[in-house]
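Here you get one chain, nothing else, as structure tokens; it is the form predicted on its own.
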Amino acid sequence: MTQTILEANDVCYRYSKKSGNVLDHVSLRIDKGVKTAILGANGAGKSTLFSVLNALYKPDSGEVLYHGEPLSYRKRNILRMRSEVSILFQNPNDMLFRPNVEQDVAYGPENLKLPREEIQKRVDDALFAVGMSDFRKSPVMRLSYGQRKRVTLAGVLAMHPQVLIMDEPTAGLDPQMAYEVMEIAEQLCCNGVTVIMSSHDTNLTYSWADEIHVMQNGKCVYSGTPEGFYSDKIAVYQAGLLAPSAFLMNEGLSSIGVVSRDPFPRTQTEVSAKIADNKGGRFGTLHIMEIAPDSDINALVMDHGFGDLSTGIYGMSARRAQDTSKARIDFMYNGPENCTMKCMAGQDSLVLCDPVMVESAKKSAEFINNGGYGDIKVDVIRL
């Protein structure tokens, strides 16, 4: 049974009495553990909605519920709620409070009055997660825009939130870091954090989200599965959006009879599997090896005879171990997808994987197998 964690009921908000509603009778629910994307063109109301959900703004009418209870806007109650619900703003300059990187990331945990050792561990882990460990002593204002975004993400991660709201987290980042951010979001979900994300990159959100809410002119015009929305071309156009590449390719190929419309592929690997339809071909084995942060990857790979396999990495504990072991990695980004593609070509491959990410790493292989597009054996090697 799903549990609603955040809910907006008929919410209206405007910035001044003379302006119109920025949020116009918005109603939507965010369920615990459901990967949720908020989509819409610039000015649709996404950022304002996030500020209302995080109690930064109080609705002019309607209400916001957290765990089924209406939000109280008393200072003590708001501080308690924000210790559990964190928001990552689109502009990193709105979230930098201290002069150097390490101090800024420690700001939130320090306000929680955590022990010094716990604060240091959280800072170390968060900076490693966003690839900024080498910049811990750097002045924040000397960093590039993308680096500042990484630092603000680290600051949010260091809070260990139960709910994380991310406003355009990949905007201004290079493509590799965008994949890293999506991997971090997936890991948070696997660890029980409810993640809500807005993004203009429909390709990234389509491969990730379980449910979407679409904002248009301050109204929520759609709530449901991504496929339900993208199947309505007029609604997509009116919302100022474009359908994801994987969805469009599947629609085009199904319209000319090359593939069936269902099941809907979410990634390039899944689209490729439907097109190839190589039922009688040879497929490789996808080996998924659980990796602890202190694992000796080189020794584990050699002990299992995997030294010649194409290798990808996925998840924070595996990345920690790789940083220590300096093991050879072929796919530092989007590891499970790239390794699954190797299996489609008849080659065995290896994913070095955080234990909580195993089910996520198997998704495309399961799509291929369950859809009858191939037979990729999945070998999970437990710690």
The other form holds:
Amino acid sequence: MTQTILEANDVCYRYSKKSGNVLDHVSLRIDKGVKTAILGANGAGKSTLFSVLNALYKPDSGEVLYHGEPLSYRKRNILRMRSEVSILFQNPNDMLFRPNVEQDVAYGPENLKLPREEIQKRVDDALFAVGMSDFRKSPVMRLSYGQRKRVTLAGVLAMHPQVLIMDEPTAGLDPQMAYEVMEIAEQLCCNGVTVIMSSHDTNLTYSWADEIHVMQNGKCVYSGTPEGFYSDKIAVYQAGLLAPSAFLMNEGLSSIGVVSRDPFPRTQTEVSAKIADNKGGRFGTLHIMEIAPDSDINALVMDHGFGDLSTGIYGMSARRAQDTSKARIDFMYNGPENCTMKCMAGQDSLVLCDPVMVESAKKSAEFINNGGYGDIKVDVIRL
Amino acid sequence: MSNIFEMDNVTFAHHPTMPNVLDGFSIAVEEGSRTAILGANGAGKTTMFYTLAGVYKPQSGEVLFRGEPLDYSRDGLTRVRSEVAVVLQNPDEQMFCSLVEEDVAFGPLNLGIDRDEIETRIDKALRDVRMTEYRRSPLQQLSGGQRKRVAIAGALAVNPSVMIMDEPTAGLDPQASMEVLELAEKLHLQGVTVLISTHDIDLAYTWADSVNVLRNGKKVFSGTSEEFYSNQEEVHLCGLLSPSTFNMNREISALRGVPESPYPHNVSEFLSKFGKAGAGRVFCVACPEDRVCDIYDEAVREAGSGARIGVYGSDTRYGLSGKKIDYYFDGIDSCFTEAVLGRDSVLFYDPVYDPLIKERAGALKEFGSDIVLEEVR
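Return the form predicted together with the partner chain of this protein as a structure block, the form predicted on its own having already been given.
Up next: the whole complex, starting with the chain shown before.
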């Protein structure tokens, strides 16, 4: 059953009476748990839309519904709503205002009037998640742009939101940090959080999003699957976007009958598997081992005789455990993808995985098996 | 080719009590090259740019421009800055004027160029970044992406021989990023040395001749992209990931048992290597600015119905607005992809890109495709 969590209904918004509508009769629905990307050119209205969804701006006409109820803009109701719907702005400098890192991250939870220990734990977890544990006491002013961006992310994570809106979360981050942010987004989705994200990186959103909404000149011109949109070249051009390269490669090859058009590969691994056409090959087993934050990875790996396998890591609890055990990891980034490729090449591999992310870790292998591009055995080792 | 810039064992810290941002740093940049600067946040990329441009003076070590040590006197710096333009990551840090045209004129005015020449340069620079209609707009009213383009125009107006761009595509939408890339190619073809730092590894992989990788204030690699990305451990230590095209090539080559080389850098080369090496025709039409539209009908007729139509270069794109176009951006790769798939296409482009098209076609042949370039006059 899909359940709509946020909805904009014929929303118009402008910054001043003299200017035109920045949002021009926008209607869109965001369903609970659906990974949603908002795309559009610079100035299309994405950030304004986010501010309207988060009740920072009140629409001039139309309404915003949260859990089916029109937003009330009374202070008390807004505060309650914002404790559940968090927004991560593009520019971290718009969000940081306390002198040191841990104080800044604690700001949101303190406002929720949580007990002291709970706040401590949330700050701890959030700073670990963004790799900033060592900077707890650092003055925010001393941090680089990328570090500040991570601290603001920690701040919204510590709120434990039900809906997280992220405006260009990877812009300005180096590739590894950008990957980490995407893994965190995936983890949140697995934990039941609805994540809404805008990004100019079309390849990145294509590999992540279930559904996209495209903004153009203040209007929402498309809602649906990414492929439905990218198939319409004129619409893509008019929206100021470009189709992702995985989509273009698949379109090119399927147009001359080298591969079938369906299923659409969205990740690097899926493209590789589909094009490599390795039907007669040998395939390895993808071992996915659930890891708790206090698991002893070295002992578990030895017990199962996995010491020689290529090993990837995926998800927060596994990263926590790895941090303590200092276990050898081959793939700190893109663990499931890299391990799946090992299986394509006939080798067994191991993903050390947060229990909530097992389904997500299986995805590429399932794409390959269901499409008939390979036969990878998936073996999940429960905690 | 000689080196336009060299840094030799340079050390720089913002303050004596603070750690070195550049730490025994050496680099050589070849004149006329397309050089990408890669590295994690905080690796020292931006500081390196400032040091090259003479904004920061190193505590030790030397910066050489055209083989001469940088002269930090007022005159010396003016001389360097008349040749070296820097576009900062955050455009707001380099804009002080209230109107677009004033801001673009700022650099040339400081170099003492006469008013008529400056007018011509403003026109040209704003056209190159497609901001002509905003010439008299207040900067305050522009979006972040538009301000970035104005900053680029300001750098172009100096007519630099070295163009340094720090994260030029960050925050830009995909089409605007493609325009920046086209601009970088144009500068390269005009003999300008172009240095770009970027976190977009896919973009750097498509564009650069050579990459320089920074880690903790040191340059740890310079050479070809492939050489760097083949060393996965080093990539990891540098805070980077390898580009998806590079990864897919490695994976598919291994599964098919074919050599990794040649390394595809774009969709047409990739499909040529792993799909089908077709031999479609690409009708190449270099468009003189004033007659774009007349040429369009003729060329499309010659190519026959069904041929897809691509564009490369902002003058041509602007001139053909309203006409039927299939590939408004990345026209070269798109038309070449059509050819690889065995279909004909027409490519309209600004004449300045002629050598780039030949270069790309030459590269594509290495992947087995026998595409045919038909020049239409």
